[in-house]
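Just the one chain here, the form predicted on its own, laid out as structure tokens.
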Amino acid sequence: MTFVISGDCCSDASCVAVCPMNSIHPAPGEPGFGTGASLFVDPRTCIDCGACADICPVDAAKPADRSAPADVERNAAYFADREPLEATDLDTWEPVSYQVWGGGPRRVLVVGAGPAGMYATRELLLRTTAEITVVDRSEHLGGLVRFGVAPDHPQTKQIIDTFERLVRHPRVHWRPRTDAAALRSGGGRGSDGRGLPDGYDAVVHAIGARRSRRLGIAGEDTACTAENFVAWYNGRPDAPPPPALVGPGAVVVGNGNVALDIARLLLSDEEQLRRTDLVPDVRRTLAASGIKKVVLLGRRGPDQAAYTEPALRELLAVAGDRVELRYQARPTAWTSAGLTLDSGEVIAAGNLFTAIGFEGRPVDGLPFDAERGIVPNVRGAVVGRPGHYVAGWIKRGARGGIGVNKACAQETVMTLVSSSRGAASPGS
């Protein structure tokens, strides 16, 4: 008997770490690591000591006789073209390695507390002996993790208990309903000279990349955008509500896990919408939409979709035929009529979903390239402003899963130790 891996995983790799056997693929580094669907379990050196159950924070370990059968051949299939990896052969292993930050203790501005703010945190305390001052605008941990997991994952939504424990350590302060702008410019301290808040040597920027890309087609300021739906549907206090929702047919544009979350809500029936831990207001909002088709539509083919193949299977499942995978469609324009593709056909539908994707915006005083929505960085240091770093989405782009912030969070944390090493600091 082995453990398997299910679609629920977040990509942590903290499993990878404790796995005696080198059993657990693909690991930080290897190709696929961060883009595919999870982590696997290659069940012909799997030794079944449950270390990996013991340490993932979703649960998304389990003993393959506890685990759905799709699960088991899933993570079994992921091996089938690949030989088995010796328990001693750890070549493929990148040893992290850190240069000692010297000059005692230091001061260090996480702002945001997400998954990449936290895992940072989680990194400097482990590497560092810093004073950690994490700031978010809002009164809750978690960010993407709070607000942006679908109701119906509650198992993902488990790693905030980690972040809770990180915040409570005696070398972090919380600091929620905090604007970083304030430390940088007020409060009658200002900044240091060098573009950093008074008293800290660092800061990380973890911001994230909420803001969902444009279409660019007529009609569409009159559709409701992945940022605001998803806020809405967990309960972000600063969400929109979304326009009335109007049945039967609806259309959601884009090809990611996003887009298949918002298909699937959609599709939920009454009972469906029970089981998550929607607030009651949304859930009798969905319920009562009279939705009861949903058109996904890609605009490149299927090789190119960003969707995992479990979150497919998920989708399907709830929605059967009542969901339409449509490829290789260009929308051109939305009207009450519906979508009008390219090729001059109109999709009858009462409502249009965007979720293309998601990008960043400027942070005040740093660089932006607006073309990919990033602050401009070398493995996480922010080009051009010294002691200013930056990790997650707003350092690489809006791709990966919770879990690839963490190897993230690890290289920024990394550059920031080594850069720092026998600085002078005015915040020591």
Ligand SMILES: Cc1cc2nc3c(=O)[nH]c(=O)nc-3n(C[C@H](O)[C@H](O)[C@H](O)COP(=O)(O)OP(=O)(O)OC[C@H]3O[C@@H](n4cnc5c(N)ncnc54)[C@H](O)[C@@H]3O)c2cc1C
Given for the second form:
Amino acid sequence: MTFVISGDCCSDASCVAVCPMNSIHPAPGEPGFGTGASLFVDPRTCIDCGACADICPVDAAKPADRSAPADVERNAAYFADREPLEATDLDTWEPVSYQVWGGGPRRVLVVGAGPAGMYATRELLLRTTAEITVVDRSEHLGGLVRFGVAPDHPQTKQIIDTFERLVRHPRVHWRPRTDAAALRSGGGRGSDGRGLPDGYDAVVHAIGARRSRRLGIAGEDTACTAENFVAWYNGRPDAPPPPALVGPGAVVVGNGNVALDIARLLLSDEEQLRRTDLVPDVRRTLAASGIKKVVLLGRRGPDQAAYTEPALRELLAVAGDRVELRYQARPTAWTSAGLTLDSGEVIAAGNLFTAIGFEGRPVDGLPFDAERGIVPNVRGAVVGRPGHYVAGWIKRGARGGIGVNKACAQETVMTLVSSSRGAASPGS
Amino acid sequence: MDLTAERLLGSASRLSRDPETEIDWDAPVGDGYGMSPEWSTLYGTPYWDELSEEQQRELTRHESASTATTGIWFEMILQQLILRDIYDKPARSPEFQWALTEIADECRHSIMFAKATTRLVDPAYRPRLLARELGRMFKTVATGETAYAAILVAEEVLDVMQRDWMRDNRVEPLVRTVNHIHVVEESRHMVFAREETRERLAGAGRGRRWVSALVIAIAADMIVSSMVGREVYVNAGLDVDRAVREARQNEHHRSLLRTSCANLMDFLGSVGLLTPAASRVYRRTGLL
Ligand SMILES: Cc1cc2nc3c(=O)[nH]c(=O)nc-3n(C[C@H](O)[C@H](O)[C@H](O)COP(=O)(O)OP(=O)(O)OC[C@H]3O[C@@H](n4cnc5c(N)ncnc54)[C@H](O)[C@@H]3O)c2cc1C
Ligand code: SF4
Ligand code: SF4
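Having seen the form predicted on its own, I'd like the form predicted together with the named molecule now, please.
Now the full complex is given, and it begins with the chain already shown.
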């Protein structure tokens, strides 16, 4: 027997740090970390100590006898053509690296209480003695974990408990319902001439990338974006109501896990919906939609699809043959008759959902790379704006699961701390 | 609980390590660092920069030996706590058998640490008198979550340090091996301690939780502050007053400690043991 990691894993790598046998991969820094959806346990070296399960914030690590056979299979398969790492040969472990203390900032502002902002806060608490102010324009922390992650994945949302403990730390000042714009002094040019809000030594912008990318086809305005639909079914207070759901057919354009989330929820029956923590209104609307069939449209082939295998498996388990996967298809127009493809074919459907990715918005006073939808940065430091840092989706683009933001925020805080240290510190 | 215990017993049968046979105790010991230099209480201070590399290495060997001695001290407390806890439990239960397995592990670890420190440095270390006396009291009276959470605190702090040292090729190979043996077996002990703590706390009222949280925090303070004492600097040939003063203000060291306790604090928070009073103690000790 061994432990295995399921598809619920959000890759925060907490387990990697506690595994005494170096059995969990890919670890941060190893090839493949942050690109796949989850991590894997090497059954050849795992000794069943259970430390990974104990620490996992989303209960994704489990003993094999309590896991789905497909998960056991996936874990074993990942290592099939890799040499086992011999934990007793201590040189096979990642070498240690240290960040040396050197004064650190006194006050830091973190904008955005999604995963990136909260992991940055945690790292700041560990690495510095700074007082940290966390603001979010929402009333709640969690960002897309609360208002993005599908409501039938309550385990994934458990990480919010950890975030909530962080804002109760005595050195953290949590200010919900505060837009970053309200803190900017003198139109983005503070008295220090660096554009920092008064009294802060550094700002970490972790505002995410919420806006849905557009297809750019005729009739798109009456389609529903993932941004809006996801916010609605997660009960975000300011989410616009979706267009009327019209059965029996719907099209979801996109080939990532978000597209799969939408298709899965559209095709869940009443019984399945009841087991989620959907607000009653949304549940009733979904159950009454009359949508019986969903076509999932991908621009490229199945090999290039961005969804993960466990997510696909889950969709097929819920939907069976009511979902049709179409690849190599490019939509050209959307009308009440349906979606026209570049081949001329029309897929009859009452609703169109677009889930082809997200992009960031420019931040006032900071440079912006419109091509990639990010604030240009070097290891988290905003280019040409000393004192300003970015973390999460606004730093890397809208890719990667919740946990990947941890390594990302760690990198940013490391940059922040070393630049606040100056050159003359000991040991560096 | 029995389910966890059963799994842990299975794990132990899959891999337990015997320092007696696994380590060649007669092999000559080199002059490597006793711990990763970054973990020295003086690393990052002006005093550290004034020391020669040889002095730095010597200091880390003493600090490492002193820390291991704190480990032995605490493992003795722990063995008694567990023995008392299972005194009248049914011997056939996995929980009982696991508890004895853990005691056996700890016993082997203590011997291993004792031998390793002998090989590393000449002087012998002991926790200071106050800690020893408080420990004596604690092992006689602590029960339930207080006992198990205190075990957890001690083991977690040690654990994170040792993981760093075992991977660090500047560290003396003997220390690296000893640390890995400890890390492997300790991971099971921590799983057990967490499970017991959770279980004992289920249904605990606010008053009891408040008291337990505070007692655990004070125990943590005692453990952490006992790891490196004045004699370490004396034996390493340093200016003791200056070393103590700079070590006390060493934010780099405090930051490493906070990092090593992060998982622990998450756990304590999740089971409601981070009360305001306890948090104040942890902040003063530098763990939060
Ligand atoms: C629909 C969907 C489902 C997903 N499901 C999963 C999943 O199941 N598992 C998984 O691992 N990952 C999932 N992800 C990915 C994961 O959510 C992201 O990796 C992560 O949320 C990115 O973190 P972030 O902090 O960069 O951004 P966000 O989570 O977007 O957080 C940004 C925060 O900043 C705040 N903010 C923005 N602008 C301002 C401003 N001007 N002033 C103040 N505050 C502001 C926002 O309110 C928000 O709270 C999903 C993503 C989406 C879109
Ligand atoms: S969520 Fe984190 S702790 Fe859990 S299995 Fe995935 S990487 Fe490991
Ligand atoms: S059970 Fe233990 S050895 Fe196995 S993967 Fe988890 S932490 Fe590592």
